[in-house]
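Okay, so here's just one chain, in structure tokens, the form predicted on its own.
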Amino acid sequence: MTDTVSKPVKYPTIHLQASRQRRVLQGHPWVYSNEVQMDTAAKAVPPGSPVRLVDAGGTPLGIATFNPHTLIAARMLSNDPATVVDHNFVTGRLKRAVELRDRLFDRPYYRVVHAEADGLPGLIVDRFGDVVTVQANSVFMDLRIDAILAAIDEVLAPRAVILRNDSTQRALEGLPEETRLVKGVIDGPIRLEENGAVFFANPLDGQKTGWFYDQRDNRAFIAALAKGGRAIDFFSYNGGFGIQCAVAGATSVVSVDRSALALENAARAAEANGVADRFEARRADAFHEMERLGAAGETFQVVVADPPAFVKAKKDLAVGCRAYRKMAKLAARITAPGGYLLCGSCSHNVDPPTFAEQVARGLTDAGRTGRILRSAGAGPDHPVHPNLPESAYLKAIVLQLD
């Protein structure tokens, strides 16, 4: 992509080492530490600067953000190297997502910049009709804060804007986690849309950014098989699955967590759609209650799990595989015969594959067999650096058990 120069702007010098240039010149927008001559001018570069990018040879690159403690030191802005990194970049590639989210959605509820697909490498933004959460995963868009929201007062002009830096990301980049309100008021959950349904959240105190927007298209897939048949939603956090099942004609939908917070933006989006009358909140650990069911010999015909990342790095792979397989397991037991299972997982250190072998496996533990229907990611508002593939975390498996 091109972007608009206003005047030339002279960044530091980063040279990559010999040899070391193929991957950026294919597309990939990160470069890691041992790639660059971290030399003491490197090393002398304050993190979060914005780098002219070269080659050993000196042939430039492009513009990228900078930090020399990370081990992504280096994530691309543009390939054009005469980019300045100013109110027009950002308010230009903000701009450019909403167009994208307009034209995939008729309402304003969607994840608004996905980070390095939206050219915003570090930056999530999500957006609740008139209130925006906004997260900074780097120095980077950390040090720019005040340009990003002053972006999206010009673009997005929101009554509220919630700044949710609690996530692990920002321990990797040294940054401290915080949770603030920096424009506008908040007193109590907000109210959004999704697949015709109404629900709530709590941007400011809820997980991540108050909703997961990602699994939208698969809410919707499974809630579409749930018409007539008892559901049951485990990890069910505000609701967005079990209240769409209702919604779509379930005859009962049990929604399982551990929040009460969350129970309760789920009976009050129960309330809200008009099917309390269907719906059962259920305060308890999702493992222990799958346990009991499958004991009393209960089950549904829609079983949604959902958890939060159980890998969230590498070193728990073994223990975090173990668990998807045994959730697996425990759902598939209480799945009746002919009805559907949705498996998910949000952990980007497990790939489809293990995942998938994961779920196969929970399943012959079980003595189940069945059908994968559908293998599917995040929706399109969350979208993927066609060269960074590792980025496309989300997981979900839909299948019918015999």
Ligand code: SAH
Contents of the next structure:
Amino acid sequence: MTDTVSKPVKYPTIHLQASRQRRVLQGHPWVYSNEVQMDTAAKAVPPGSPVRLVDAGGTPLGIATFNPHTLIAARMLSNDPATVVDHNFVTGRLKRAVELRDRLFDRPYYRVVHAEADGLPGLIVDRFGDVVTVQANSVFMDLRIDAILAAIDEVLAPRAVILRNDSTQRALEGLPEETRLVKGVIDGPIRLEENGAVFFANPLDGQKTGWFYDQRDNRAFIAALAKGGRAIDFFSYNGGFGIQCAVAGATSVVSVDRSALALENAARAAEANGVADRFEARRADAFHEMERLGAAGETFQVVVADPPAFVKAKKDLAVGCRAYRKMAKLAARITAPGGYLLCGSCSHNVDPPTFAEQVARGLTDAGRTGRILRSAGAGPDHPVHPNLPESAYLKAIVLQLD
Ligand code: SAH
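Having displayed the form predicted on its own, please output the structure of the form predicted in complex with ligand SAH.
Next comes the full complex, this chain leading.
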């Protein structure tokens, strides 16, 4: 990183309030601002600096990134107080993350870095073969973006790199939004592979990082149940669930989304996978379309409803839960007897039991019974920090309905 390595490195010291060290000692990666002795010296530490974290008595706890202006004031980088946060530190963590993915996947299409769980708090890196997207969600990562890009070049040697700095977390850190090509040329959608199928995404102007690799295993699971029947995929985005159902042998598939660009990518994927004759892209509001199909008495062997986060902030929990419940009800209504329903949620503010409860209630509202076949989270390229349950944000419940 840009920090010069002159040994020993002396980082500013940040003291915790009395008896606030326990969570850090138990392995939690964050310290909130009210747990820090926010004196003049602490307030003067430039946002994004590495700091030496000590308890109220001065006992070292480790090295963290620090921002005196955010609710999450410190994010742990290492419990070893002698850690030097230099280029080798980032490259080392990046290499470790890539080695794990190399072992997990045959093909170079996956999330490379999943922030805290990969020891790089605030950093997201996705790989689409030789195209890489990067999101720096903290001032610390943002300030070191050139060094991070250099480490990515060293470890992954991509042909093109896109900075996707458009997340809501950046706003919390006081960082501006920007999406920018920082290396190479991108002309048109980029190609990616998942579970043996080919897809297209627009990381320069699509949503988030261009593709949601997190549902990989859940897509494979539901696709295997779609053979020989009709499938419909609500909130389809670039066609991940639906196209995989078609490739697995569904007789027909409809992808429903309100984004024309997403549906263009889905249609292109249908062509590329040789299933265009069994595929329809339908631009519609998902809730309206579910209502319409329900009223028309249409049913499908497989129904997928994996929407955007309905609960973006804690205060929206009640409203968002009602939306999940309604979604489950409407989706259940158009699931054929004996058919399969997948309900997904990527709201980190909704924990798995709460989501399961909304799905169960929705089923009851629809007058349907069934059984849960799978309750799962994200695939292993989105690892979970063991002491940060919020990093397990994804939920997917698959049911068979009677
Ligand atoms: N299921 C997707 C991920 C969903 S992303 C996947 O497997 O990759 C959310 C998608 O929902 C976006 O493509 C967005 O355009 C779409 N969307 C959001 N609100 C919608 C609505 N009311 N009706 C239809 N599509 C909607």
